[in-house]
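Single chain ahead, written as structure tokens, the form predicted on its own.
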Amino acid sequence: MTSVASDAFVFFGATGDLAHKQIFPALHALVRRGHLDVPIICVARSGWDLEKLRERIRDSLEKHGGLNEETFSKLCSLIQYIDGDYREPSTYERLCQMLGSSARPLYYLAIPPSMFATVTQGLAGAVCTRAARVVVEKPFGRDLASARELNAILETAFTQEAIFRIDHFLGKEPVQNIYYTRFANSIFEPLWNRDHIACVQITLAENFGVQGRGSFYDEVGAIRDVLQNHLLEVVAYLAMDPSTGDDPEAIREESRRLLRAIKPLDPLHIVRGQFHGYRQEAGVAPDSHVETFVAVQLFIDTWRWAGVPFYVRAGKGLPVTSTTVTVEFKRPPRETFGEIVPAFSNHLRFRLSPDVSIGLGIRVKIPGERRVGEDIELIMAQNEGDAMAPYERLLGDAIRGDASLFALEGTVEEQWRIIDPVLGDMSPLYFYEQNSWGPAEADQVIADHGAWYNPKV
């Protein structure tokens, strides 16, 4: 389906930290490689001018994107730049008179979700929604009723087609390989399902803490953070059934049935950790009792997947930072050899960050006279080369009107779903020492499984 691209770009929140990490360096490098060639402007309420704005940016690129001179000048001659407080009509109205000519805007809205509704009416109110686009960061609502309460809202100015939910997970290369690695080779297909698996592991360690971000999670926690969203996406691609087609829409639809068909989350099966030292964080209540870690096993209810474990854990001050993904197969249904096989025998691995390969668990007769194995991998390794990094490629495609990397309405509600259960405190919380594997209570959840595949460096 063909999409016309929008004619100018409003980045609402451009003085904040992931403008600052993120999106300048995503807009260079879209600069950079003839993508971006449109008005973009700024808004922000830090009392700023265009000048320091500049200034900023240049920082933002010499920190975290590479900076090219020649690429940064172009850049700087198409931003603009309008300070003014959100809730103030006269910030629509300059705005809409900066617009100028321009008939679809697309309007990204890098700003806390509790200003959302109060953009999207001052953008209603000033008449500068008519055939225009919104790119809405997460955390997309705090539960399944904020999430339906926030679409209702956006839709007040925009169409289904026009809102746009981003999540950069999704625009990271390694993840869209999960899919189509699996699609694209006739060998992994015939295996993919109860019959030969015995059961799933997912992992997203951080060996870091909160980095200065205290406030910002203890409002969220592991679980909205990056169970809700990141980790459900990926058991999505790891389970779903093909799409009819490449349709983008096909793709997203398979992903949604997925989701539907997962259970809500069980108290029961989850086990939530805080790592000592937490409390004392700028930001965060001397009594929290936000989880930095998450661990929760989960089953999908469908045919291909009855009574097959996915176990998925998250969490901050672990000993590596790395997101690997573990599937482990049956083993045969005899030991022929006699052998004590470890856990992890055979297995297919992606390993997501920090760098990106899949590997094959097999085992394998060790020489000599004696019938008796041991266990390898083969690694595939992959360089990602000139990748696109995921907010260059999700912001690219929002401006070209693709949106087969954003998430649907009902796809999000259906994850709300699945965690709704679990929030708060909900379950008990466990405190572990940074530089480890989070509380040992972890290990009940996998119990039944052997242990978890804990990621080397």
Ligand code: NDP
The other form holds:
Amino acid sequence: MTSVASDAFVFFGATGDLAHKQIFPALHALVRRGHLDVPIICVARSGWDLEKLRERIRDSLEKHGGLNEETFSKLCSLIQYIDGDYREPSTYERLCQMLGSSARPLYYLAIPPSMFATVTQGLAGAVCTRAARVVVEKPFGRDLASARELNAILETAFTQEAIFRIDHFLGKEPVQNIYYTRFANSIFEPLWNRDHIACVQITLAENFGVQGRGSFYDEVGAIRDVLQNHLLEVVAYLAMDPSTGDDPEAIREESRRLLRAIKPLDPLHIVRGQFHGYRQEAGVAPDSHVETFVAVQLFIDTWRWAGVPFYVRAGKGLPVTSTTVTVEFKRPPRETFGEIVPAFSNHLRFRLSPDVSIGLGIRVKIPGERRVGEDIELIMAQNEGDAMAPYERLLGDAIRGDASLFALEGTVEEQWRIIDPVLGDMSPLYFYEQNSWGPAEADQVIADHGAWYNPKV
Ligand code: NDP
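Can you return the structure of this protein in the form predicted together with the ligand rather than the form predicted on its own?
Next comes the full complex, this chain leading.
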């Protein structure tokens, strides 16, 4: 089943924000590389026609990623449009007619999560789901119970193998590179355990606010928006065992196995923050308790990781936009040269954005008579070249039926199991100034191991 490519791409949410910022540029890139040559049926209710949609696609490409006239015209030749409400059965009847003889459509749900069930039921009601696949945008549920409920609804229309839960972080080259670097080299694995690693830090910093998406964000917050999905996926790639065998499913299984070993988060080891000014954003409740910043400590209960804290932090309104992982190695058993050595002296650093690099932090002797040293970082950087953007990679995979970079049901459930105890107002909310590194209380989360590493860019 999974190896046969889809013969139509049905795009729910084609007039939305994600479509404009990411999806049309991804479809354009897929067409440019010759990876997409099936009808693309867009479904929304804006009262638009095909001409208006094409204008929107042109605008999307001009603003996000560049437009090639020849590719644009090929893309437009594949596009069709249905204007209809997802709550109306007639929308699905028209869709089924337009699908014609398509035997294996791919449905992409880039729509508000409240509409996932409605569209699934509409497709099933119109008998449009036989042999079809579905890509579901994040967030997949709001907690463990609702994720299970959504899964059960999807299963009424699709087989488990046909459900593709998207997390665009898994389509990022630098994220895939974490797993690759760990296991394509033999020098890291002997050190990659509790004997040699003191702690791991992950920071996802954004130097902007909610960018006009206040009503969306105020329903979600930092824990649901990035910790439950993106950052736990990064933790899994950093900490999991190598997969065995050639089966691409094996990596997903290992990732799920690792997540299963993470203890549920403790409200005592989490700090939530909100930047001053958030409550004045359009669409945000004036008394909102939703966090725009979160810092947590988590533990992985395995022989490899017992006792090694993973510190994870994410926030908006911070000084820079950068996602950085720092693996801090233990110091030698004694300081042979009697120095007081700063934290992070020995580390491996994966910079996932904005630039992509790996840095090895070591201490070297300063030339001279005295045996004193300084910390330096050897930076290994690679030009990304013509690398695929995450949505191009993932949607291309989904069209081909390759689910290996999509989350399993069990993975999503493990993520919610870890997160559930700290959702809502289970911990206090602290305020912080924009352009700072979050509330001062976040320093307490990491105090036992030093300080947060604040990326410069
Ligand atoms: P938007 O609100 O911008 O777009 C929603 C889309 O759904 C629009 O095309 C809208 O059509 C359509 N729609 C909603 N209700 C109906 C209905 N009853 N009938 C017909 N069409 C309907 O959402 P986003 O694009 O921001 O987000 C879409 C999904 O992607 C969400 O699940 C979100 O969590 C996820 N996501 C978004 C990101 C982003 O940066 N925007 C990032 C990562 C994930 P119309 O405009 O015609 O009303």
